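In the block that follows, a single chain appears as structure tokens, in the form predicted alone.
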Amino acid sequence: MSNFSITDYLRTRGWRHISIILFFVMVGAVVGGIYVATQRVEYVWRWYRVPQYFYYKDTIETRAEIEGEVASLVAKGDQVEVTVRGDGEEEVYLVPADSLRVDEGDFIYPGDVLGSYQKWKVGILIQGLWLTMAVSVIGVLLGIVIGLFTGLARISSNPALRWSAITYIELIRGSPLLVQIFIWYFVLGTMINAMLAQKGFSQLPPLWFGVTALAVFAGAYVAEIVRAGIQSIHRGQMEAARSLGMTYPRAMRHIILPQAFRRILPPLAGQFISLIKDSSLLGIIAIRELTKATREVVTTSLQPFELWFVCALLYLVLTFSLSMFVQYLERRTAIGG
């Protein structure tokens, strides 16, 4: 009886506890190995300098715009109103009293500093992170629209729609994203901006060509995911809907697509996570997303280890948050089903 109890415990809770312990041992070994490796590298770690690339206090100087004499200094609370009177012109500046650098009667020139104040600003890493999020969200939304219509065209009985969808999917999936970004920016972007300039319109910034490249790239993969999801639904579902008098678009909207959505959600999430990481390629066309921002900071600060670790962590936060959101949607759709 005693032997049976021990065996039963090992089969149920014992192995679970052992597995948990092994997991933490492996994690500890990896972390310890990284720590030992970093200690053996001749590198001075400066983690204390990393926060300034997230949020920092900048000194903003108030400079004179005209040449003239300081006509008056009028105190207004903790600020001073500086009036500069020149040759037929006059300018008024508000300067913090504790940073005032001029006296009444002083003669100043354009560009001279009258005073300064400090203001908190968002650092370059947060700016890059925000741009990465914006580019990814827009690319995902456009990719869903492109992929949905292309996936429907892929299974259409119309040869023109079906062959066009197949051509688009094979061309996009058969070439690297980096090459497509180059084509969108240096070839198509140049032609589009040239035509806009001829018509008198302003040119499009590189950001929109980068977003378009991501959306078109993602749309090809989403199209195949949508096609596979729709074709995984039994054909009897469509036949039953049509027998009830539904049109094909209505049956697809109310019967087929809701069921297919639950099946394609996991692969869609994987594709969107890949898109977030693929957005790092946009730095080659001067878009300061997270990777390019990190590269610029590394160049100026000479802190490659800390900053690339932080960059990887920020990408992990984005992708992990998206994974959690998709799992939430999966639970909601499962409950709704």
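Here, rigid core means the biggest group of C-alpha atoms that superpose within 1.5 Å across both forms. Keep in mind that this is a model prediction, so the values were computed, not measured. Numbering follows the first chain given and starts at 1. First, how it differs from the form predicted together with its partner chain.
- Once both forms are fitted on their rigid core, the CA atom of Y117 lies 2 Å or more apart between the two forms.
- The Cα position of E90 differs by 2 Å or more between the two forms after fitting on the rigid core.
- With a cut-off of 2 Å and the rigid core superposed, G105 has a Cα displacement that reaches or exceeds the cut-off between the two forms.
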Contents of the next structure:
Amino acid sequence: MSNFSITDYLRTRGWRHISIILFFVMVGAVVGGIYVATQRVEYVWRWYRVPQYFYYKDTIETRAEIEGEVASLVAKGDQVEVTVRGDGEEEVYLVPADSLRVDEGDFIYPGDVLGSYQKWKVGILIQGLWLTMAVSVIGVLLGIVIGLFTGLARISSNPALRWSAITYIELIRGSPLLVQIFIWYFVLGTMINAMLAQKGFSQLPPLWFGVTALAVFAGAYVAEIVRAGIQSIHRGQMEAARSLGMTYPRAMRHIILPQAFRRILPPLAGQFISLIKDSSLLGIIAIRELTKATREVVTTSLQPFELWFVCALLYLVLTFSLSMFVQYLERRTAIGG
Amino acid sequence: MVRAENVYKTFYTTHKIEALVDVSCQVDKGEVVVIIGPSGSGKSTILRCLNRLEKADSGHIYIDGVDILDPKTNINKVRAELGMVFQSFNLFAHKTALGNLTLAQNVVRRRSKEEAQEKAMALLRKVGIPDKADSYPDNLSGGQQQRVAIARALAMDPKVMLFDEPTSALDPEMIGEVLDVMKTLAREGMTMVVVTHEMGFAREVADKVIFMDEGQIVEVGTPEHFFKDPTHERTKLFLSQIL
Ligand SMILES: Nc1ncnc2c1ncn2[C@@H]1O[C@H](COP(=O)(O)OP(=O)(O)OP(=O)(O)O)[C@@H](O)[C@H]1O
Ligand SMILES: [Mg+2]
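Having looked at the form predicted alone, could you now put up the form predicted together with its partner chain?
Entire complex below, previous chain first.
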């Protein structure tokens, strides 16, 4: 009855199954290989040390500042008001009720703990992740604004506008971002801060120059994306709009840009993803984004392997959720959808 | 209504193309003028010069008395009075049929939303596709798209309609529905300039036929003149090829 042979199986679904298995075998081999290699260099994996850099319990202690006796304990909601009375002095402390460590009548020396409780706090990696997200989002938003106007200038018939746009785009795309960040911080930043100081204003923090560097950098790439997007719209659309009496700016706003936007979206998302990764360079001007934060944790914890993997994973989470979001947007803005 | 005087237009690509050479013509109010001629003879170019999509190098073009080549002329005002229908429809791909008809009414004519929609629906009924109001151009047949495009131009209440081979991109079975709309317009007294190869249309509704060749107007006359005894050899040759 069974005329099902191994060759039939291979011909139908077999190769597909074998390929899938092969993929996982390869992934396993790479991971295993790394693990074995770390054993060679006698690396001890300590994953349990990683979570504290995401969230940790901070112990908060309330300590007495004078010597004396606990004169009274008065409950105030879920807090307790502790009054300590010494010779001629009196101090009042507020302590959460369940953390209270003293009784009425206890004798207290300065530095004694009146109450001690623990509180969850976000760790340095989460702070770094947050900063990375913030600088990337602000950078890309400013970059889109810069890029939109530069892209429009780039295709303008006015030579002054067009050449300015080309100069800007070529300058930015032709030099390394790292160098641009240095210039923004050490050259322009120094100049601007010096001028601000002369006028009696406070200094701008490195973060401002870092975000500016990212925005100006992204702007040049966005400009080219915008230009390509606009030029991909059939010129009949512009002609139809103009022949109805629309001015050039109106035709751009109502006809060309809405259509170009759909085509611009995927490369724009790619640019955003690049910017998230490029923001790791900001560490060199003392902005503690994710990479810099990881580097600091590595120096204190001495667990580089786990932490760099975690760092990469966090970047992946950001970039991957972004591309998911863009796919969703693309589906939603599809014509007729 | 429309007057062109000694219009020249030259394109410079790899070589020099004299698309229009000393072209003069006139279209009176309510007249239907059909332009015929072989490919590359300058039919589209003269039409596009009339609403300055192409800027003539020299000569004068007057639309309802306004010199459109005068730099002081607000060309957008003039264009709002000139409806243009393209060979490739050029409907706004991101707008529904209704949206295509209302957009310029809002933006250029500053009509209220209700007024624009009312006008748009009336025109969609006129071109016979009120049921397609909410369809996107991609989901319409060629004939339907071109009828929406005509309605879009009409929504601006133009004084003149310009048609550049409106049926050339259509499957044969859809040509009739578009020509019918154009014939209705002609009967209602619309001033029309039509570039077309549809000789039946020319014979039926044209007041005047213009034959162009190599950037020049070779012959102007009534349809009867053209189909009975054209004067020029080039006209005879062209008509013999096309009929
Ligand atoms: N934008 C342009 N740039 C360069 N050359 C052009 C341009 N537009 C038209 N031409 C040239 O000018 C000449 C006249 O073109 P036009 O489009 O007016 O011809 P036409 O009579 O409409 O032909 P068809 O029947 O093929 O549409 C052609 O040789 C064409 O190649
Ligand atoms: Mg043509």
